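First comes one chain, alone, set out as structure tokens in the form predicted on its own.
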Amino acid sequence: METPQVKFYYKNTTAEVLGKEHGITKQQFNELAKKTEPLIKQLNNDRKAKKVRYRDLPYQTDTVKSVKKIAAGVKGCENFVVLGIGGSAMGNIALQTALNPYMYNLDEKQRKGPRLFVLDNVDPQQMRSFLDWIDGRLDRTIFNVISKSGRTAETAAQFLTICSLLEKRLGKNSLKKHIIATTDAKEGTLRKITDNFGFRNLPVPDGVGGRFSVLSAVGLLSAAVCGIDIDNLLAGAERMDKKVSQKDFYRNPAAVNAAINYHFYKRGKRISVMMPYSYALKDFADWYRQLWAESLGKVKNLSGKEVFVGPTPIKALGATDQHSQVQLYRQGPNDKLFTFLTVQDFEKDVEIGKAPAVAPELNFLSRQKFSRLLNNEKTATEYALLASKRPNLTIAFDKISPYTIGQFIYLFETTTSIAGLLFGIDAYDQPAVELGKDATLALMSSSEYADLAKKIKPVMKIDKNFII
């Protein structure tokens, strides 16, 4: 049996089926190839320069025993609890949705570990509900933080939360057994502490940013420990590093998409949806919006001069949304590329069941398969949203697996990539970000932004003029 390839279709955004208003032509493809070619050269050249980091992720043996390690010293426990947020969560909670079960928290004969819950954000009433659902739990549950610095607010107020509940339910020595930090190997206020309370604990690599992190023990972690193959994860990613570093414009999955997606942007398509047709992959589009709006969006080029760039991601999901998006998407501005998720096998299926007798009309869907539906759910809004002349394209899976899945993630962080070169920005930036990361330590009295805090002042009056 072969093994399952995730393939790459761009017929859909082609002269040849939009015309040449909305669909690239033969002689713009080959400016493309022309204008692309040299930037996968450079990359290639980035990453033996070890500039790019993420591309050695597959290869990284060691991690992978330290992870094996800890997954297997942590057997048998009931709850896994992930805190973390951004780059430090998505990753996790993709891998989970789309290896594992749907019912996977719920039902022991579906589950391959212990439930898993990703804390990525700091509502208190989710809070509140799940410290007390886990707390008569606390012992049989292994929570496992990450954070490169332990600054950032909303996983430090988490760690410190899940800390102070241990030691008040199971003793100060608990935290020992208890926890395990992903964190810089060297340095940082949550190296400080794990070196202090002795944590088993794992390495955020250098020079790898939160949303290209997934396949490092950010991510690896959980999914060692939730019963997924991580070894034919990170084959499935050395797989498609061969296919991105081909020189060959048109052999190169990564370059032609990345090379597409800057030929709309240019042309006025500013707006990436992503739309899987399976619920496994859900929470990829997720993960895919904060790599190519954190990447991507800039207002400087690498220049200096300010460009204010950036496509901006959306996420759909079949046929879901088919009900909620697609009047805009077919009617709307013509503003818009979109890439499909597709699933060839889903290995599991559902048989539709029978219509009753008063309802005749409904019969010609009995005995067929949900999987038939899904797929031709999709097929029928590429048909609709090319005969509204919308480009699109499709990334087509053989069947969902941890290798996959590898292929999968490799081909968008290296499109992301070669983009951020199109582009002409540094895609592994994020200064936008930090100010309002600074603004919260301000408003949460940080001593070390006192003067932040001032300036944050005016805008936290209501001008009760303005209020109806």
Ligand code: PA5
Second form
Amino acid sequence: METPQVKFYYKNTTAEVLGKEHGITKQQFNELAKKTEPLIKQLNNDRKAKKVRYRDLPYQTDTVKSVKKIAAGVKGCENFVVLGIGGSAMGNIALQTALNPYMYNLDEKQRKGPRLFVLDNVDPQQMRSFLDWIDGRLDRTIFNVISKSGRTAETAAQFLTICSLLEKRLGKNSLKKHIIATTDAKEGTLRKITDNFGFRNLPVPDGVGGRFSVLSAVGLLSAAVCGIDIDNLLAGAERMDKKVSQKDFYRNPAAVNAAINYHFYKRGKRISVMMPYSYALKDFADWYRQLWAESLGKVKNLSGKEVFVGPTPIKALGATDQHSQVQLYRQGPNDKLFTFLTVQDFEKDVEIGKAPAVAPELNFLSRQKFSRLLNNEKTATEYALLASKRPNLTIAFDKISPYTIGQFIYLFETTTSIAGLLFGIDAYDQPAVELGKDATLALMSSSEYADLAKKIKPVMKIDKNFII
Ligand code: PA5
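Alt. form predicted together with the ligand, vs. the form predicted on its own above:
Everything in the complex follows now, all chains and molecules, and the chain you saw is the first one.
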């Protein structure tokens, strides 16, 4: 039996479909191939030289063993709570939405593991409501704190709050039983605390940035605990690794995807909309936003020249956003490239009810499948966009499974690396995020950031003349 695949379809970006003004001609594709092929080679070499560490995550057998061991050790807990933010939370959310049922947390019959919560913020109302609910359930709850450094203010605040609560309700010794840390193997604040308290722990691999870490222990533990087949997830990534390592541009979906995005950016289409036609994939559009934005939004190129480069990623959901965004997408500026995500076989389906005799105009829906309606809505939107000469790509999942999700993750991570090389920037740093992190510490009166606090305060003083 053929294993399910993720396929990349790009005809709707060509001049053949869109005309020369908005589409890519054969000659332009060949120029892109010429420019991109050496970069595929460069990326393959960088990977061999251990400079692109996320590329080796499908093969991390030791980590997978440790993840499974820890996951088996928490079997039977009722709630599993991830404390983290950004790259240390977003992949966990995306995997859960994609690979577990919509009602997972609410319906015991629909789940194979504990309820999963990923806090991913420091909103006081959200936190209060969550703490009020979890308070009486702490003895049946495991917390997985994920932070490479342990100094990220949001994660540290969540963590300190949970530690105090555990200590108050269940005693100091309970921390060791209820907390699992995922952090740097050797250094940092969370490593120090972990070693001191003797928490069970997993490594955030060296050289893998948060947004590229979903296939590491960062994303794997909560997935494994919640019944997701992590072997197949990694097998899917491995399968895609073969495809995206191919030197021939036209056979390499990451290369063609990156090149198309790069080409349209240069032609003024600087907004990339990812629009899944699948609720399960909606949080992967969020994950993609972080991957794309943090990796490609850079002030300087590799030679140090100011370039202010970066496509803006936007998340949309089909069919919901047809009734919200498509007016703009069709008749607003032609400055976007669309990437649809579709699913051929939803595996679970529902038949639409029968139209009443008084409304024969609804007969076209009677006894039809929801999957047919949703997929036709995608084709309809694609057609409507083409009528307005809007370029679009489709990533088609045969079905949603750990194996195809692994392929998708690896495809977009490698696409990001190749796009970074095309733009000539460093896709793996995020210097602009750091200032905001430091400024938060300064504003929260961290003594180490007192000088920065002095700089911030006059600039951020509210000027009453501008309040209406
Ligand atoms: O992609 C990134 O690097 C960020 O989103 C980080 O993952 C995020 O800021 C959390 O960092 P840390 O894991 O150090 O707490």
